[in-house]
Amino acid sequence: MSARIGVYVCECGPNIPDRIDIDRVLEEISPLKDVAVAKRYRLLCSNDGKKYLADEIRSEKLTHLVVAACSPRDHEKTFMKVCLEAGLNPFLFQMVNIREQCAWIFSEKSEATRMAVKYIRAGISRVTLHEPLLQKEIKATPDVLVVGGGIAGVETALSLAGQKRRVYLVERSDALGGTAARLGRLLPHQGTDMRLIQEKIEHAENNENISVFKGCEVEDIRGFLGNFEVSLKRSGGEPPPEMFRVGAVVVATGFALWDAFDPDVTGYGKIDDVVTSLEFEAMSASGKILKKNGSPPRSVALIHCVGRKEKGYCSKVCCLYSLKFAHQLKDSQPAPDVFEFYSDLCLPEKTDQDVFEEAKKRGVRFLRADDIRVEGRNGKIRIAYRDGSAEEAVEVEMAVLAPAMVPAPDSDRLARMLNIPLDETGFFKEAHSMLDPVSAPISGIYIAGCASGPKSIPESVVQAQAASGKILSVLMLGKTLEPEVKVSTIKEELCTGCQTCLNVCFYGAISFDAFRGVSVVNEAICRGCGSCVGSCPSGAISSKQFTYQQLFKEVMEALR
């Protein structure tokens, strides 16, 4: 049987006819082969004109269709549908974008015309080699993985956990709640409640519908969107828990401190008295903040962004905890001299000014400085900074060092296992920091808390309650997925079994069959991004929809 093609020209409103003769493309297009009718439409993409189109599919017997019209992002899935609801393959059909392509960059009439003939002829040589491709679904598990127990994890495991949806909550230390469990009490706009977050932890940990490892870890993740498999190790040699299948996979493993164990510059280790924040914060819990020798501090230097030059970024949150610790202070008995070392001041909300004024009316010096160093001197600490050119000092009796905020440990081999890039700092990449902070760039992965970077313990609730939003928008219960159609296949007998695109497969696709000698495409999970494609040194892979045959015949036809 025969091809009968139908050319379609859409005016777009006036972007089109303004600039191209419409009626001179149909004059030329309609002559050529297997071109069964060729008309024009004022909007193909309104409601009426998609209902055109399926009556021109319909009573014009099509077996293949052009769309010379916009750009294919905007519409081609538009008419992809309209191809399916008229019942013709959508894998047959081919869209020419003639408004950005000729209508918007050729000033004369003339020439914009000339080059949608050639696209619009392009376009047809292509579309008599598709084959007609098949929509393929998949069923796929509620369940959600999340790796990480701090309060970030905590609240994704709350937000996701249902009577038919299990979230397996996997933590490598003995207790949830991560940093945020270890602290004296919140952030100044945070309240001083520590109940709330102890109670989010007592919920996850009795929720029916959470497991709970703790002394965990992650040993392995295979699989794609709504079909992963998890495999986990306990640590201390003792039996691992059994395999399980999730849908997706939330990254919440938090962050670590910088290594403030520096003697010549920060003291840490070598001078009494001299700890990190997260120990002034085991103080501050236990109600006694106290010098080694058992009595309170008469004078605390509070010393900012420790570790912050080596990194090359803010941690953020360091200024505002340490505007607490002063406050803390003031309010023991007997209240004692502080100072802040500070190199830049970071009070992003609102409220944060008026902490900082409070704690200035307080007594508590803020010191800008440069070139610290912390000195043991007669039993005292000596902090020797620059302020500007001159060299100054001041003596105290205990030093508090806010350490950079870093990676968590074992992010590289986490971020391996799942194919998901870090950062130039170390943490997990988001798909995009502004339109989408919360997925990673594969699908069915996702990123909340610190684990993406430096965050407050409300900018890591409300982003683990943005990763809950994500999946439940896509793994709802009883869906099933399309995972893509135009994939990448491999012809075995020009495979070499070099492995080359296993290593430029970004989606991890691509696996290599020992015993036959190639590679091996999981169509479930390949993306069609045809970075294997150009990678293959034999020309054994080739993706669906865009085989050399077809661009060789578009891109000829576009030169004549």
Given for the second form:
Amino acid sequence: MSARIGVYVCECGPNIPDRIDIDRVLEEISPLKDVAVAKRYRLLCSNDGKKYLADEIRSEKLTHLVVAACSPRDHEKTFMKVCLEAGLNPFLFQMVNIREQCAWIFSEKSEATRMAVKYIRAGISRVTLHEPLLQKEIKATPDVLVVGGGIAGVETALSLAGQKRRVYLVERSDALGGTAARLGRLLPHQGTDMRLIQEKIEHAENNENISVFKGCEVEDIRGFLGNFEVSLKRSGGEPPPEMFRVGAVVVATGFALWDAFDPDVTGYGKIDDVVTSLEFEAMSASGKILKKNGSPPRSVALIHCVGRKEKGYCSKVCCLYSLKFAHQLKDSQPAPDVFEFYSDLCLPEKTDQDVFEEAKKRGVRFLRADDIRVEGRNGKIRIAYRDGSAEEAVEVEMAVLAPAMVPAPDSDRLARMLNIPLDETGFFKEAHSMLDPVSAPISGIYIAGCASGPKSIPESVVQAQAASGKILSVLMLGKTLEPEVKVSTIKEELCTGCQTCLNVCFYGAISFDAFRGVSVVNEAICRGCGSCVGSCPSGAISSKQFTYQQLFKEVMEALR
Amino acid sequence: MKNESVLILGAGVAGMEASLLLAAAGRKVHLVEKEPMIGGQLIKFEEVYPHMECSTCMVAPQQQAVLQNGNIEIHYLSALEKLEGSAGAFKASVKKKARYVSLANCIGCGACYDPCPVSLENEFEEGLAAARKAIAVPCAGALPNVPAIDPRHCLFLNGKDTQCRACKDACVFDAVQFEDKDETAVLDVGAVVVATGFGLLDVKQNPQYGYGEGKNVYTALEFERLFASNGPTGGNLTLRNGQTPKTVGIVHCVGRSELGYCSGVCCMYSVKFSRFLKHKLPDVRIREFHTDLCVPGKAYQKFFEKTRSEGVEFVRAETVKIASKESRLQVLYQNGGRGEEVFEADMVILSPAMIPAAGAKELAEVLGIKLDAKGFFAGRPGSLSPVETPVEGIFVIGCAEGPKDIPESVAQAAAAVGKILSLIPHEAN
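Alternative state: the form predicted together with the partner chain, after the form predicted alone:
Let's see the whole complex now, leading with the same chain.
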């Protein structure tokens, strides 16, 4: 059967006929090969217009449709829907933008008309080469793997687990709760009460829809959104290995504290009673903030920003927890002298400054300090620092370092396994740092909490709930997934196996079949961006609806 | 049976994200927006830190997706008036002001603007732009691209000229409908999400900053519009007299000490302003006046360092005062132990504190939830998640909860969706 193309020029009210001679356009288009009908209509996107178009598709027995109107951003979807309703495959349709690209930009009517003819010819030439693509459906598992049993992982598991959705919560250590569970207390606006954290852990442990694997690590993950296969191993290496299928993966592996600081500068490891913030938290949790000799410190230095310069970023929460420490110290009897050594006070949340003002009122001394050196002197700790141009020093009995937060160890191994990127700081990289902060670039993989960078506990909890929100809106119970239709395809006979495409694919949709020596596209993951098409040196890859032939024909006509 | 529909108040970046996720989950969303368009504050910015991405390019696809989503019903020019019931079964009364232009018929050709005889100040452009008409879209590129008539100023609607039909006569799509009436919609919803955003401190309240009287002191939002290529000057960074500034002072923390909190984002956007300036005027001399530099998180400090390496001066200033000296401005500031210093500038940009959006207090009363001491919506005591409020089924996201940046707002939006979808699972589940 030969093609019957219908070409419809929308007037868009006065917008197009004022600037384009539509009759002239139709005159030029009508005689073209395969054009069965070429007509004009007042407003195709109106309800009457859509009905008219559907009737035309049926009565004229059209095999392809070209609509010359506004930008496809406005109404491509509208007309694809019309095609679908009229029984025409919506991918056998081409939209030509003669409003924004002709009518609205040329001052001469003759010029706008000439360009409109070219563009419509281009549209006609490509539409006959279109394939009747079909929307595929993929069955998906609603279950979810959460890697990391800290507060973000626990919150994610609690938000997701339900009667028909199992969550596998994998924690490398022997206990859930991560860093949050090891703290001495929370901040006032976080509820101060550590029971909040403990309750969440207990709920996760006792939830029959959550399988908790403590002392376990992910051995391998393969698959894609809706269908990942996961195998676990015991951290010690002993069996039993666990295998299961999940539809999504949440990376909630937390952070570590930077520990590569110079003992000659920080005194850590060389001078007694110089501790890190987490060591102080442990003392605080045990209720005994004591020096090594067992007596309470009469003066304490809290040193912010340890490693800020070296790492090149601010860890966001150290100022606030150092303020928390100051309050905690001032709560004890007798209250010690407390000195905070800081560079900039970073108090970005609405209640943070109150905590600071309160500390000032309680007599905590705030010293803006550069080039801090912690030295031992006669059994005391001497903090030498520079204030502007002056050299100053303070003697204390205990010093608490607030080191930078850094990526959790082994992040790179997990990143490689999941085929997701880390950023230049070594934390997991977000799909979009602004608009999609809890997704990894690959569909079906999410990031929550400090795995993607320093965060407070409430922020980590928000991210956990956010990852849950994203998963619940994608992996709906009883629903299939609809992957992208206009995906890339690889002609195996042309593929030389150079694997260039693997490196350019942002979504991890391409893998290498070593046996056949060719790259393979996973259509369930491909988003049709076309990066691989451009990268392939042998021209083996093409994008459905953007084949070389289609583009060549289209451009040829446009340039005639 | 719990109602699965959700009411979202505010169509900024947070409200749009929540709407799209809920709609994707098959939920009916009622998106209530006070403006005749969606997009919130983000569409005012040319570029956003730290990657200097084009802001409108970033949000336009979100806006389009919201407009084209069959599960999202947008109520423009609307506000929540009354809320009754409880989680799973709220009844919301939404007052909708008449638009006087049919969303179905209008194609956004703009033929009605020119004939309108009324000229008004352009609020979107912070008063920097040429006048707008009584029938207008708030800004170029507004989505939906459909104007609204301002009934206070339209001569026909305010009764000053009952013969005026200028816009109606110009419209060939029969989209102008003077017969539109304000109405109240009663909506049954299972949950409510408050995403009403923020305002900026009115710098006129602090005369020390020398704002006003046609001086070249600009607020952050004014400067954003000045830089925007779709803004009042087409992106030309010019002073009010048309000249190019040679020296610029940027003042951080305007209002911080009075309000008692740091807004968390001003340091970063102030640094962004320096980038803007250096990008368009490479020889400009810039000095930023800050208290504590707040550049939290893994990505922000590098942005600051790179800007400083390009020659932008950063000085710590405890107090700042702006004075006029002939046609120029003087920034007088206390620089630590060094005492008062003076910086002469052609242009001064103020970065004012983020404050609760106008109407937050009234809305809190309607919702039956409290505001905190700073006037933002308060979270539920004892909850670790700031999106939860004391009333089950009501969530607060984005800057309505407190100052925050874009990714934090977006994460809160998704978090509220997570809570709603697990609180009110789909019936069939």
